[in-house]
Each structure stands twice: as C-alpha cells, then as structure tokens.
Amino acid sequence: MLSDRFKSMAVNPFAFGPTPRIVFGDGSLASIAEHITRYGRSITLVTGASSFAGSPHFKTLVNNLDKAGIKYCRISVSGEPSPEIIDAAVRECKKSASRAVVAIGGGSVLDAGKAIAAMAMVDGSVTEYMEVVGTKKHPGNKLPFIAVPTTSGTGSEATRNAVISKVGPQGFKYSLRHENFMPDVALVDPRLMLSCPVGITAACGMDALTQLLESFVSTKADPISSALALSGIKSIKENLLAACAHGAGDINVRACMAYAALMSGLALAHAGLGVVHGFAAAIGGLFNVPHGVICGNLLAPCIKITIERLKESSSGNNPFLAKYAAAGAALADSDSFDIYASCTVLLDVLYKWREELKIPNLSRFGVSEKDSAEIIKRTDCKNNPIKLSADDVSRILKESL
C-alpha cells in the first residue's frame, strides 16, 4: 500500500513556523468586529471594486462595524495589486492612523491588505522591499492584519508573502514577504462564495489544486506540511467538480473547497512551491492573465514532465514518485499500491478537469511562441522533485499556448 511506503521513510529535522488565528464556518463573518475590537475601533478595509461591496453581506458587515463602534477608511481593489496601487493605498491607510488592515476578497485583495498592514510602518515604495527588484530588507513590524477570503483558491488568508505585479515587456510578479506577514486572523466563511461565478471558482479550485500538489511534492515539505496538503487534495476531489455545477450553491461543496484552498496556504507557507508557479510568475509579469488560468492550463503538463524525468533518474523507487502516487491514489479514491499506474491516474484526472473545467489556452491572452524565450528565462523550477531542462519547459509551455 502507498500508505506502507510512507511508514518506511525517515523524518528529518523540520522547522514549522506560525500560522494565523483561524476561525472557519458559516456565519462567521458575523464574529468579525470582536476580532477587530481586540486591536482598537479604527480600520483600514480593503475590498474587491464591486463584487462583495455590492453583496448583502457588506451592508451586514457594516451595520455590525457601526453597531461596534468601529470606523474604517474604505479601499478598493480592482485586479492584482500593483506598487502604484499599494503605494497609494498606504498612503490612505496612514492619513486614516488606522489601527488594524481588514482584507474581504480573493487573492489579489488579500495580498493588498497584507501588503498595506506591512507597509504602514516604514517608509518608501513596497517595490523597494520586495523580492528580487527591492534593495530594502522589511524589519517585520506591520499593523494587525485579518485577512478573509471569498474565493477558494489561492489560501492568501494563510501565507507569509504578498504577490505585487507590475505587467508589461518590463515587468515583473514577486513577493513582499516576511515570517511576520502572516495574517493574525484568517476568518474564513464559506457563505461569501455561494455567488462565486463558475469561471472564477474552477480558476480559483485549479489554483488551490496546484498549490496543494506543488506543496505537497516540494524538495522542501515536511510531514506536516504534507499531511495538510494531502487533506487538502481530498477535499477537492469530492468538490471542485461540484463547486462548478450542481453543488455551485451547496454550502457543503463550498466549505470543502474553502478548506481545501485554506490547507493550500498553510503548506505552501511552509513547503514552497515549484515550477508550475515559476512560470506563473514569469508570464504574469509579461501577461494579463488570471494567476489560476496560468495553473490550472499548466498543472497537467507541468506534472507529466515531472514525473518523466523522475523515472528516468530513477529506478522506481523513488520518494516523490511516490508522493505523486499518492496524490493520484487520493484524486481517484483508490487503493492501488502501483505507484506507475497512481502517477498515470493523477495525470489523468488534472487532464481531465482541465477540460471539464474549461480553462482557456494562454493564447487567448496573447501569449505566443515569440515570447517563449523570454518566459523560459524567467521560468524558476525552485522546489520542484528534479530540475527540469530549458527544453523541458519550451515543450510545457508550447502544450498550453
């Protein structure tokens, strides 16, 4: 059994580091002032431009901010966050000498508000700070942060880092991060997706999927790191599916993925990611396209070439071969203990629900062959089980244009 092979194989030393205060169900949005009131009555809110701001659930929560008290500046975000955008919202945030930053939205608004929390406290552009582009080290100080998400995808409510991009020929999607950065609350209510479009919860769902599985096949996972990625992976597959049809309403269904999409942050914060989200940074800083577009189009392709050089480099028994099969054991409710056969049926199944799900060719989003080179140079296979060639990646990249 898969299960057998996992028994045998050693636990080496591993740090696992915080994670946020998390209160899940739903309902639970309705709790929201009292975790606000422990930090003081004046708030930065972050929100998407029109989608949750035009739901009855704002004009519930803001009857219960008044009814507690608590002021808020109010700051929209419209796509994913850019330096001007947050530069700008900091800006507010500071002017307002708010007390805390709360976050209601997908990704994109998560990571502003995570941002925003982090950047009211120094000075300068959040592009000095961030990853590769910045010339500043964050000190780690940031405002209290409560993060809550309406979309299941990227489990921003439970990392550390926050993704700015800023798109064109020069542009460039990486992280401001810090230990600190994670979220003080993660408050995740499954009631605010039930109204969740179809097109965004399959993008959302093959974004969690991919976190999960990249996470949970990481050269840096550790043992619990995998056992929340592998729960997570469970609980897609009974969902995803269901989130995007019949069960679009259920708030089962929901609140599976919401688990799922929270399980993804939680590993990826302390597992990391591999390539398939290298080349979702390299064309995301090149390209307007959704981040779960990119993952959900390159998951199945990213996997399969994976998993050939594995066998190649290898007799068979190899420990990430063996994850990979028990991820696909796992996708297809299985027992089987071929670990060959269990990688076949994970490919199977992520080529199967790219289909099903209908995610768009990234040639709808005007990539193309001539920008190939551009995106293998940028491509990272960081964390990934093996190092995947120049080659390797042309021939996954040519697969989903």
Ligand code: NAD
Second form
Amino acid sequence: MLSDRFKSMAVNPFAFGPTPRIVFGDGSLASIAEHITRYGRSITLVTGASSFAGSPHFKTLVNNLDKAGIKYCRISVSGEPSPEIIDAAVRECKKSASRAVVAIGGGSVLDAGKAIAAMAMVDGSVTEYMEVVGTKKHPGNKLPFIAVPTTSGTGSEATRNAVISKVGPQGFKYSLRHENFMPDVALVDPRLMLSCPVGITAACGMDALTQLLESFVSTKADPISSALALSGIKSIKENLLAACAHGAGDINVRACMAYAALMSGLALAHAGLGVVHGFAAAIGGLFNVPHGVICGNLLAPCIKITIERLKESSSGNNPFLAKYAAAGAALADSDSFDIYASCTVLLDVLYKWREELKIPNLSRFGVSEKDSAEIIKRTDCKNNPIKLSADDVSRILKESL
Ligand code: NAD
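Show the other one: the form predicted in complex with nicotinamide-adenine-dinucleotide, since we just had the form predicted on its own.
The complete assembly is shown below, putting the previous chain first.
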C-alpha cells in the first residue's frame, strides 16, 4: 500500500502517538504567549547564541512576553548540546521556578530545551539517564515543553528524544529518550527559516530527507508513519533545491521545507531510522561534523548498498524495494511501473542532489580511512530494511570521505 503504483505492505497491528499539538504557519510565532499561558507565566527560554537572538523576531517575542506578563529565565546554547551544557542549564532552570520550557532555534537548541524540561524533574547529570551511557531510567515526568524550530531539518519539534554529544576519541552521541518527552506544542513558523544560509538549508534539508526515507522504509514503519513520510518526501521534491537557490526568500518554499521536516520528525518518532543514522551517531561522537552533512553525504551510498543487498536476498516482489521505488517515483517525475527502474531513479536523484547541494565530504572535517575501524565498530544498522555487513559499511564510508 501507500504508493499509487507499487503495492507493497500489509497493514499490521500498530500504535501511533503521542504527537504534539501542532501550530503551523507564517507568523504563528505571534501566538506563542497564548500557548505558554496554559502552563503559567514563568518560563525558561532557550535560544541559540546569536542567529535568533540577534533577529528582529527576538525583539517582537520579548514584547509579546512582556505584554502577556510572562517572565523568562534566558539560556543560550551554542553548538550541539553536551552533557555539561545541559547540566548547567538545568541548574539555572531549577533556580527559576519555571512552569514550562520554550526552545526557539535549530535542532541543537530544541534538543537542549527538551532535555532541560526532562532533567528539571530529576537529580543528577543527564548522562546518567541517557541511552547506552547511562544506567538510570527516567520516570518520564517533565516540564511542559514548547518547541519552535528555526531550521528545516531535524524534526525535533515532533520527536521524543534529545540528542546529546561529547565529541572526541572517547566521545559519544546518544539520546535522552522517553515517550513522554514529545513536545507539548510544536510551533512551526516558516518565517523564522528565511534567514538560514544556503549551506545550513542544504544540510538540514538532506537531514529531513534522510529521516523521511529511513522512516518510510524502516522495519518498524506503520501505515500512518509511512503516509506522513511520503507526504514529506513529496514536499521536499519541489522545494529543497529551490530553498537553496532562487526560492530562499520565498515563504511558500520555506513552508514546504518546514512541513517536510515536521513530517520527518513525526515519522521517525514512530518508525525509527536506518543505517545512515547509525553512522551519524558513530561519526558525530568522534568528530565535529554537522549532523545534516553526515546524512547528506551518506544517504545515497547507504541506500545504494541496501537496495543491492535486498535485490540479492529476494526474488522480485520485496516490499522494501517497492517502498524505495515509491519514494523514487515521488521524488522524480518518473512514470515507470518497474520497481528496479524506480529504485535507480531514486538513487540518481540522491546522488545528483548531493552534488548540486555541494554537501562537503567527511574528510573536510578530519575523518579519514584510519578512523574506519572505530566508525564501523560503532555503526548500528538500526531499523534498516536489511542488516549491512562490516564490508558494506566500510565501502559506504570510503565513498563519503
Ligand atoms: P543546529 O541547531 O546545530 O544549527 C546549525 C547552525 O544554524 C547554528 O550555527 C545555528 O545558529 C544556525 N541557525 C539555526 N537557525 C538559523 C536561522 N533561522 N538563520 C540562520 N542561522 C540559523 O543544526 P540542526 O541541523 O538544526 O540540528 C542539529 C542537531 O539536531 C544535532 O545535534 C542532531 O544530532 C540533532 N538532531 C536531533 C533529532 C531529534 O529527533 N531530536 C533529529 C535529528 C537531529
């Protein structure tokens, strides 16, 4: 199901939810006080160091908060959040008696806000509660959390995890995760994305596309997550290249990208991700590479090898190949009914976009062949349609250096 042409999946049992209350639209930031006052009049406000805070939107926000009598404790987060940044921010939040957390920024800021809202209710460092590195189970209570994205990529405004990293040879990149950590409100105002420069728009757009494709073909996909993912893929088709060129100042183009990113978050929160994100966790813990650059680089080679292995292991009517074919048909103007031909169309588009969007190679960030063994050891295939071997992972990495 889910594709007009490539019938593929049965409807197996599934559960879908929770989702945030979604408020989407040009100018929607103006309504933020109305959402905050449901929880109280004292908040922790998390932003990045400069881009939003230096924009006219910030002054308007402060005026709106003042008018509504909302007091705020301001925390600024620069770069992808580390445990130290979260722990220090949580101390500030606890001192402030905040009734809610509001985060306005890229995925890094949203993840920081999500983690602060969760850690404000417990003692100890965030590392103690994180997947893989921690040993404690978070009880799942949190301060109400409002997420306002300023990039179109991570979909963190609609996911239940916050990615925290410590970068270096002993580094890690894992999540603080709980079903209850889904933001209460995802307020998506595409006007906030108009200022995103081309490199960030491209990398974030490739992150959203990776999340959409990986959740669409995930072994945990369900009919709703698949429908949302396909709708996001269609929205990216016309708009990713435009957002990085003539359409960068076009609010409708930015809205379509913001919608795609939102769909990617909803889809991944329910269906999980694949091997590209296995790589992203491994490489992101070892090197300072923007998350979207890792995804943009590895997406095409990961799908290429996955499709090769699926073809070898099945005779023709493989439901995952049918889904890749449906994604190919959605991303390109292809009218083929042939599954293999449509998979090739998908790969052609992904390689072409990586080129056209000038996604830098990983070697630009210091990743080299000598790091292969460590990266391969750390790379998990997650919910990829088929498990890849260490040789496959090594081949993918070589192509992306
Ligand atoms: P980011 O938040 O790190 O921001 C990248 C840069 O863009 C920063 O310099 C920031 O200041 C700037 N920026 C943000 N908005 C801008 C705007 N409107 N105009 C101009 N500049 C702007 O990048 P990101 O890709 O949005 O987030 C990456 C982080 O999100 C990573 O840590 C990644 O692991 C995480 N992530 C989380 C999830 C999740 O579900 N929680 C999913 C995917 C990725």
